[in-house]
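One chain comes next, on its own, written out as structure tokens in the form predicted alone.
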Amino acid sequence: MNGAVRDDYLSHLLQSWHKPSSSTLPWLNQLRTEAVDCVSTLRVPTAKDEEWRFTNIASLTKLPFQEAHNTSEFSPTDIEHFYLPEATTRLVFVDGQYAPQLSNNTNEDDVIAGNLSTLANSHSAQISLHLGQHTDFRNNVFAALNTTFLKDSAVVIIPRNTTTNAPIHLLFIATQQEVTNYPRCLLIAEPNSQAVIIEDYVALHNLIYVTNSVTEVSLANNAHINHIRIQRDSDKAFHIADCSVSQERSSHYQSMNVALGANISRLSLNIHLEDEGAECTVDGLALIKGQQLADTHTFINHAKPNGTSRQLHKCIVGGEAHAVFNGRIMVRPNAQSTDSTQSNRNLLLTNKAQVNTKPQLEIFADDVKCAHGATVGQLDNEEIFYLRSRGFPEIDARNLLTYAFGAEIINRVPVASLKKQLEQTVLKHTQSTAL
């Protein structure tokens, strides 16, 4: 991509940006202004960049859609099928803007949940300490754009010594054609807290649009967070996401990322185990078909001793779809007694489906236990033969084996209604081996 194309794309996006009024919070103004300055010095990545060489987003730069402004009007009954009955706290954002009339914020268990404009004054000290501080937008053009257009955000604060009894559902709904949405999430878990957070991206219609999301997660000492991220955008959409996690002593971050929708999707997940005894479990599933492209880049940074990380990422690729996985684990010199494993398993359902996988281990400590690996293959003919010998038609045998491959991840979802939704989606996708 030449400089003129790059500049035209970014310049067009910035045309709708206006400097915030001085009446807003000064620290938030400064954050946005710094992000604008960063955009002017950054460029859109191309396939010539090592981190993007398998993910060509040239088609995205031809669609410099401006920010969505007017919230669509529709009835709550139109989106009830996305609701999770277990979640008594639900924050709904429509095209990136908070929709209080669709939300259900009971603040049970003393959880502090709401949008940025509602909580910015009453919890300014906590929010300013974390918002924009965990994601490196200074070297990431999409994170910089998200921060530039930061007007609202889902904010969840789990107070000290608090354990939530119900999951917290953050629902982001895309409804408009040819716009760019900038969803933002800030999750703060104070010491000895525990919660299940569901970050859910959906579309009402099969429209073309861009979702550029940023999520920042902070876990204090001994905090436990189960963070489930579901991307089920329109299959014409583009979804670029960045999630950055900071973990303190003896905290436990459990992550699940499921990619189902979007024409092109890219998730960058960066987890920093910054103190001793921190643990993370990272599960992922990409289920794609047609000509979809799903790219997952993860970075797990072991900075201190006695850290533990477990990662399993699976891809089911049909049609002419393309999956990308790059998992990087770094063990710093001071991170002795680190225990880390990483596995990427990929199932190709057609001869035209493809996957590029690159698991990485970078170890700078000598007292560690680390392993990683990747597999790419098709359905096992012996397993198909076994099922056919038991009376299954070949198509049913293939569908059953494909479903079982993805079910290993789906079965780990702790919310019954969401698990059922995902099971139905996987079953629907496996109705044909050609997907």
Given for the second form:
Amino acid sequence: MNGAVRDDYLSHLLQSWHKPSSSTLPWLNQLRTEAVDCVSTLRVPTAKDEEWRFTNIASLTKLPFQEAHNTSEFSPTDIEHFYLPEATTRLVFVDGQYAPQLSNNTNEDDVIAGNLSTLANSHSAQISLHLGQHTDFRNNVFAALNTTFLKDSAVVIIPRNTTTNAPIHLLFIATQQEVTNYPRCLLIAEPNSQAVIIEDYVALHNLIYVTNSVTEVSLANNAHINHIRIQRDSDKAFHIADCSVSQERSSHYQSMNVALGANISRLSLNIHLEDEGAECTVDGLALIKGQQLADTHTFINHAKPNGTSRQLHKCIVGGEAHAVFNGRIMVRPNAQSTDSTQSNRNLLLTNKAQVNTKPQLEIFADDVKCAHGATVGQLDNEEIFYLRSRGFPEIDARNLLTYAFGAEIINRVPVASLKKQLEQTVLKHTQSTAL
Amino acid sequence: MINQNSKILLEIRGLHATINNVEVLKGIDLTIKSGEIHAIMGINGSGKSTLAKVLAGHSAYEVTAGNVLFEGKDLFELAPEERARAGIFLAFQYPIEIPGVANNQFLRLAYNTVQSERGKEELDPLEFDDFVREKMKLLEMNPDFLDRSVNEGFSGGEKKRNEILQMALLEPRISILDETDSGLDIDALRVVANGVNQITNADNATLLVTHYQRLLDYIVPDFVHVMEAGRIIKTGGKELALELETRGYDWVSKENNILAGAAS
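Next block: the form predicted together with the partner chain, after the form predicted alone:
After this comes the whole thing, all chains and molecules, with the earlier chain placed first.
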């Protein structure tokens, strides 16, 4: 890509940026100002960059959409089907902006959940300690852009020794076309806390827009967070996301990422096991068809001894779709007795479906247990025959096996209503993936 | 049981089949009537399992000559799923694991597919649950197996019980049990055989494919056929299996060679 196009894109995006008013908190202003400076020194990656080899976002750079300024008209009943009855805490963001009238907080737990503008004052010290501190926006132009436009953000703090009974639902709804949304989440789990948090991206219409999201997660000692991220943006949308996680001693981060929507999606998931005995479970499912591209880049960084990581990432690719998986696992010299497994399994449903998979193990400690593997295949004829011999028509047998391939991940969703929604989505998807 | 008046279920005439252009079945003739239990024995590679898979419609095998009539209809006109719905059942030697599909869901879908084909009532999950639990008692199966993924993490014996459970649910006209005894300890063998015996009746038939006589102590065959190199070279009653157990297969082979020599 030439420099003129690149600069055009970023400078167009920055047109609407204003220096924050001095009434806001100084640390927040400083963060935004630093971010906008970063944008000016960074460039949009191209397919020539190793990390973006298989994901060409040239089409995105032709769409320098501004943030949504109008509020869109829709009835609350239009979005009710996205709600999860189990979740007593729900924060809703419409086109990137906090929608208090749609949000709900009836939990009896001691969770602190709300929008940044409210909590930045009451919990300033804690938030300033984490916001912008886990994501590497200085080296990531999209995270820098998100931070530049940082205004509304979901903030969830699970206080020390608190175990939440109900899941927390962060719902990001896209309702307008030709806008760029900058969703943001900050999840802080204090020592010995425990919670299930669902980060959910949905669209009301099948329109073109851009989601550029940043999520930061901090787990203190012995914290246990189950973080489920569902990307079901419009099939025409772009979804660029950065999720960065820092884990303290003996914390457990359980992550699930499901990519269903977007024309082009890219998730960079960075998990840093920064102290001893930290553990992470990283499950992923990309279910795509047509012309979709879903790129998942994960980085699991074992920095201290006795860490454990378990990763299973699956892709089901139909039509002429294209899945990318890059799973990097780093075991630092100090990270003795690390136990790490990674598996990437890909199912190609058509001759034109494509997958690029790259497991990357970098081990600098000598006493470690690491295993990784990747498979790319089609449905197994013996499995199809088995089902047909039980009366299933061939097409049903194929659909059931495709569904089963995805269900291995979906079945791990701990929230019944969400699991059911996803099962329906996968079923519907598998019945039309040849398209 | 043998009854001269019972009707013919399966009629195999001059069946030849190949896999990857190698001929594995070289002219099989076999007639099975309702109520009968047939055992096919023979050494590895004699074509026993191939016969089972060809009858069920496995696409890796090509039928090159001969025909098979199932209740008077051309079997090879039917896709595997149509054969299943018409009443042909194959219990697999190596049942397939399907992670992600709950066993109860799989069993119910299979049951309802076959039921609707036969113009019978389909069962909803609750009704089916009662029904399947009753059938599981036949095989002394723990109901926990309903909630697990199909065959995933099942032991060899559990997989075979699950196969016979499917046989009990689908009520086939003819059941082909492909080495159902392999990998079973003696207790599991007894349970599985017991289940099969409770399913067999005067209206259906069973074709047992096996290496060993020990299964036939529990499921007593009316006919024993010995296969070698893609042909049935000897047919006898249940006593033939006992003779094979004590004398091995060599003598049948030699006897057959002498007969073949005399014929030419």
